[in-house]
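One chain follows as structure tokens, the form predicted on its own.
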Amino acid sequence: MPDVPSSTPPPVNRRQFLRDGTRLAAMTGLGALLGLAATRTSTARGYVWQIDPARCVYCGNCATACVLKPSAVKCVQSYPICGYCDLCTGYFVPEPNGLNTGAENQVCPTAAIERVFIEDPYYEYNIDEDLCIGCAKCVEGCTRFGNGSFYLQVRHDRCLNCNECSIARVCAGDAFRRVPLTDPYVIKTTAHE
């Protein structure tokens, strides 16, 4: 008699259903990771990270845990909310030793902070930004003991826009949220903020 091919499969021993199982297991848990990244890479395009000022504590964490160097968090100022003071908490030290543009008196340890005189006795401040580097000295002294006219922003030409950024990773405050790319930037109105 010919032999004649049975219908039934051949019995599969212990270790091919292993070995097919756990190459099954891997390659449903790849594609899980897959799907999961391409998800959360489309999601993230066309959103940015920015610090809400409301929630920022001034921790310091800004100029320190950025992957730039210097960071891409910038002081910025608010003219509207600014006393213009001649004795301004976000430029000088407290107690400093002369209302002057002295070192030794402005709390910026990099003097990104431009004092200009407008007229007695008012003073406008202005950041470079260039000098900058995210410590949020200014920020604090203005906000605790002023109008809370200085506040960080991530400035997004100099930012490398990470899908995880690092600084929200370990900011203080939980200050860190994710905006629309079309309206990046948080920008502070009121001095209460």
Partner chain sequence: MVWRRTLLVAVVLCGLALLGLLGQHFRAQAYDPLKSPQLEALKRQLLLEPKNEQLKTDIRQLDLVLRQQHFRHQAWTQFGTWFLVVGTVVLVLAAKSLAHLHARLPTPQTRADDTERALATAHQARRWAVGVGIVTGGAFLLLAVPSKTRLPATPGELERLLAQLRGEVIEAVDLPTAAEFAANWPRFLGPTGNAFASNATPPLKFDLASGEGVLWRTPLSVPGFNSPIIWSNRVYLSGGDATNRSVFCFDLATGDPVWQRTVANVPGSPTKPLDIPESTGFAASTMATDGQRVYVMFANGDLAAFTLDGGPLWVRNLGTPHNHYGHAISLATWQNRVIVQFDHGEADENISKLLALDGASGRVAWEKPRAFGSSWASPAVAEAAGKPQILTLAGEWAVAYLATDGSELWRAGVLHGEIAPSPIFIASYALIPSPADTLYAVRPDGSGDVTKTHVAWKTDEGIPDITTPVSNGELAFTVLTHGIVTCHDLRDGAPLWEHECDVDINATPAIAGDRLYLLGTKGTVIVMAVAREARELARFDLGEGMFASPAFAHGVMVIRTVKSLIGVGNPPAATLEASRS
Second form
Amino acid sequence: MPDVPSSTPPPVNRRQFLRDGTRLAAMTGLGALLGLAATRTSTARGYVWQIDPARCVYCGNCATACVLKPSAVKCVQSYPICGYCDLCTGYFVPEPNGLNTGAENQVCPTAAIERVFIEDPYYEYNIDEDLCIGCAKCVEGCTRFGNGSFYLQVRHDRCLNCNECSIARVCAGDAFRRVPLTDPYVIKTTAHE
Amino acid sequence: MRLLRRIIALVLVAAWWSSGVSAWAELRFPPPEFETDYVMGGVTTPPPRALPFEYVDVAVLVGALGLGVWLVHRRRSRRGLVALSLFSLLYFGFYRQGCICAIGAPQNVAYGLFQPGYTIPLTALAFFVIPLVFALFAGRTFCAAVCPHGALQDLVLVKPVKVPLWLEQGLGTLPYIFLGAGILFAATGAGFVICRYDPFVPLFRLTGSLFILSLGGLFVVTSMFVGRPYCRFLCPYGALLRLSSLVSRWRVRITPDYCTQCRLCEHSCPFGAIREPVAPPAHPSALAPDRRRLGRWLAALPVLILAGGWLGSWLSVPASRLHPSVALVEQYLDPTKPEPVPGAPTPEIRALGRAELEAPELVTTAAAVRRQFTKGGWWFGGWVGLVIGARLISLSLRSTRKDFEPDRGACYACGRCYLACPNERVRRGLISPAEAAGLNANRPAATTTAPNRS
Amino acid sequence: MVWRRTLLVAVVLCGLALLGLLGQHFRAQAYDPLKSPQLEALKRQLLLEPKNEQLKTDIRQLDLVLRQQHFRHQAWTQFGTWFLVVGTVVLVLAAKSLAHLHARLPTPQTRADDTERALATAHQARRWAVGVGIVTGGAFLLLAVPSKTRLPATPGELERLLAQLRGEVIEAVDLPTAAEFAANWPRFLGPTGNAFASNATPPLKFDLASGEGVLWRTPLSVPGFNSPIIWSNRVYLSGGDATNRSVFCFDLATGDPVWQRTVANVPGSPTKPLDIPESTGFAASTMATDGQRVYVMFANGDLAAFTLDGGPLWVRNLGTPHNHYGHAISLATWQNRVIVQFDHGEADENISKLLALDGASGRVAWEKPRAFGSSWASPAVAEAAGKPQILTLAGEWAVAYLATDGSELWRAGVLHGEIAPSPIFIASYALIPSPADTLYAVRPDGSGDVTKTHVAWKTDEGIPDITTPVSNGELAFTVLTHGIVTCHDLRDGAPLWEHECDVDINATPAIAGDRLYLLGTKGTVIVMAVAREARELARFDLGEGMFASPAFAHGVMVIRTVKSLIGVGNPPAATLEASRS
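Structure of the form predicted in complex with the partner chain (previous: the form predicted on its own):
Below is the entire complex, every chain and molecule, led by the chain shown above.
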């Protein structure tokens, strides 16, 4: 064995050849994968997670299962659907003591719903997303007995868009979907809208 | 009365659920006609992170990889790699908070290939392909300084213990098995288990379940004393990179010049990736038992694959339970399913209520998933058999080496060994050739003749 | 030294932060301020005392405190996390510096033979690789062997399960045979639905006081106008009022109560008591059984299924019936399905429907909307014109449906008024009574509107307004509420005779062999001969008023009176004698 390396580069040996061949094969494989993907890239812009309100069963997992605390799922208010009811079944507990903003009457555990008088007998209901924890208590009340203008949506200014959504995994209604990045919300509309 | 109550609650849930559906169509309370000039608000829809930013991520990935290659192979700078690691940790880790990362990307590819209705997003594809291409040419530069998981483990390393080589090589099959499992579950649509059990992403997010955060903490603490435990023994993407870098065009060379067999570098590698020289056997006859063993393992390989596949197909029942639909159907068909009580139903009861309404569709889906798992179980089991068999074959191959050099697959290209080499120090002008010679003079045999321990 | 001290401090601080965070976590798990039971209790209290202002103040104060706790907890967790991150960074930096300062320089030593070592390493590594293989395979087995699944593996089994879930499967093996069905009294007016027990031979006279002909008498505690049904050695009936509704099971041989089940707390059931006149009550619908389960329906819309032994199977509320007299339509079964004619409200409300529910699960197999208002006539279910038919009366129409899928077969527009008498299938006719007006015999083999084409005959002699016509296939009998019995020739509807009983009769009579048993509302029982001429065979007073039709099976005639359930029959020896003679 020489203690000084020989100045001439070693000839391409069998091992080197094998390596080059494998690399070429791997590159071809990756190229094929790219090609395959390219044939189906019409919507390859990416996805985000979203809730289909029609499938939501208001189980409350959105509040607890999200990796974020508080959850990235919030209740939203679709004003065109809202009945602006005085007795809002999303705002008030069943059999409310009085139709006022007293804590004993509110269904929201964090008082995230704001009740604003508009004109007799209509009230506007707004969600304070900083307070909302996505527990869906109001959604259940509004959907079961009202117009269903309250519903849950993944808020994309908060959502981390995990590769695997940890709420989707446990969603009792199988309501979570990957929706195209370009159309990231499932907004409820009425039939005549 | 248990049954009765269960049925009561089921019906209750069903009624609620269907009421939710019917609310779609018509409004119970017609929206008012306002007399005042009240202006109705709209639904705010804060957009997700815009697509160009995703492409910025890809650009940063390519840039960081390029810089990494330059730092590893041209600049040969550990310090530069540390700086790049820190940047990657901050950008891909704490700023981008882990998703999407290359480690999870194989699942997206598998999901996209097997599940209709999902096309692999370009960014996911880029995160999957680009580090592999770089590894095919320049080794694991992604692991060195671009992967935030690797960077975190590398940066917190305090005092590495030496993991015996046999243990490392013996357990080296685990990442391949994990990769197989990740692809199995992704391809069947059961979920992304690699992401689910990723110990570091919750750390980057500073939030998560107690279990996963504890796992992350455990890995961080372990990383202080065992170099890159996740990369070495679990990382499924690392398994792909390992294979790629086995055939890489350029490899990490400890010495820029020639190896003086001083053995100083051996201790500098915290990952046990530096292999010592092994001389070829003196007599070809010594190879005979090795050849027989190799022959045996080669013959055993198909058996291992088939046995693995057969065992894997058995997994279809327990493994498919990870799929939400299968889990729900199993629970729904179970006569001892949880008993609801009147009052607000639990999420579980609500899910069972949905199963009651959608039972035929759900069972059809679950049965299809189960079939996929039976097929996938064969593939996965066969893969495990192949991995074990291939490892045994490679361990039966005798390799000879003249110099100290990093194992192509195991080297993370972290650059720690560079400055351990006296010849590199001479090249950088840190010490004079004479000093280097003096170092080597400590071992008289080494300076005069090639280390000859055969 | 400074690094060592820094490290120490960092370790202590990180440990404290960790402990704090874990403490927060476990405290939050044990006690979530947003789910405070204390607040729940106060809110419940307020429901009981809505005027208690102090309670309201307490709730508001507690609510504020709890919400503050919740947000403070979030803030603390965030602070603790960042504290821990910074602490860890300091810790790692200090530890690294210390390790660097204390690093021992490598002093490589000459080692033994490298080839040997390489071989030993490879050998050891192979062992570990094999070990990994064995452990993985073992894990596969360990996971696979104990795991059970209820999801069918073969396509055939899957198809069967799916069909079962869709309610398509008729479990023929479990169904009773036609003979078994005929030997029992599984629904209102018996197995044939025309109140004809051809083989029954009940005594001509029975007397509660002397016990003659009476096998047993069991007092009934709850009201109900529904008729008893019989399957095997059991009698089933229901009873109840606005507050409490139950199913009762008695032994056919002894009359002893076997079981009793209350149907209560049904989700969707009206919480406020319905205003239903006592003349109908909450339990006017007769139960039905398919030989495997018994079904019961109450006037508040509750429908429930029990096993023959009283095991509750399912219960559901079909919706509150809007019915000014109260829902009174009896249940029927076809194969393993229970048929519910749920006619209520007004015709233009479109809330009536005909349902077939899977008996085992209660799932709706099919459902047909009906554009009719309330009706009180029970559907007739029978094999007619080669098809399983369900004949319903409501509004102006008699509508026949195919029992398998609920598709409409034919309809006849012959009705008017408030429909209480039920239709029957007998011989080749469907007898359709338009209350207190006309009795139509319609051939049930038509399709579409058969009003003009399939009416075989009609008669307006002695048409009842409450009871259902009964027939033995040769003669048909109709009974008016004030006790006039009319006998018609089934071939052409010609009235053969008319008989004045002089008692009020609300219960549909029944034919047992060649005798017609008429049960009066004041307790009079009249037995007439089933013959082409009027002949009263017996007349006696039972002492208890009767509104329900009798049931016959296994040698016992079961009569429900307003006070009790009575088993009538010949004593065992007499039965033998009777069968011999």
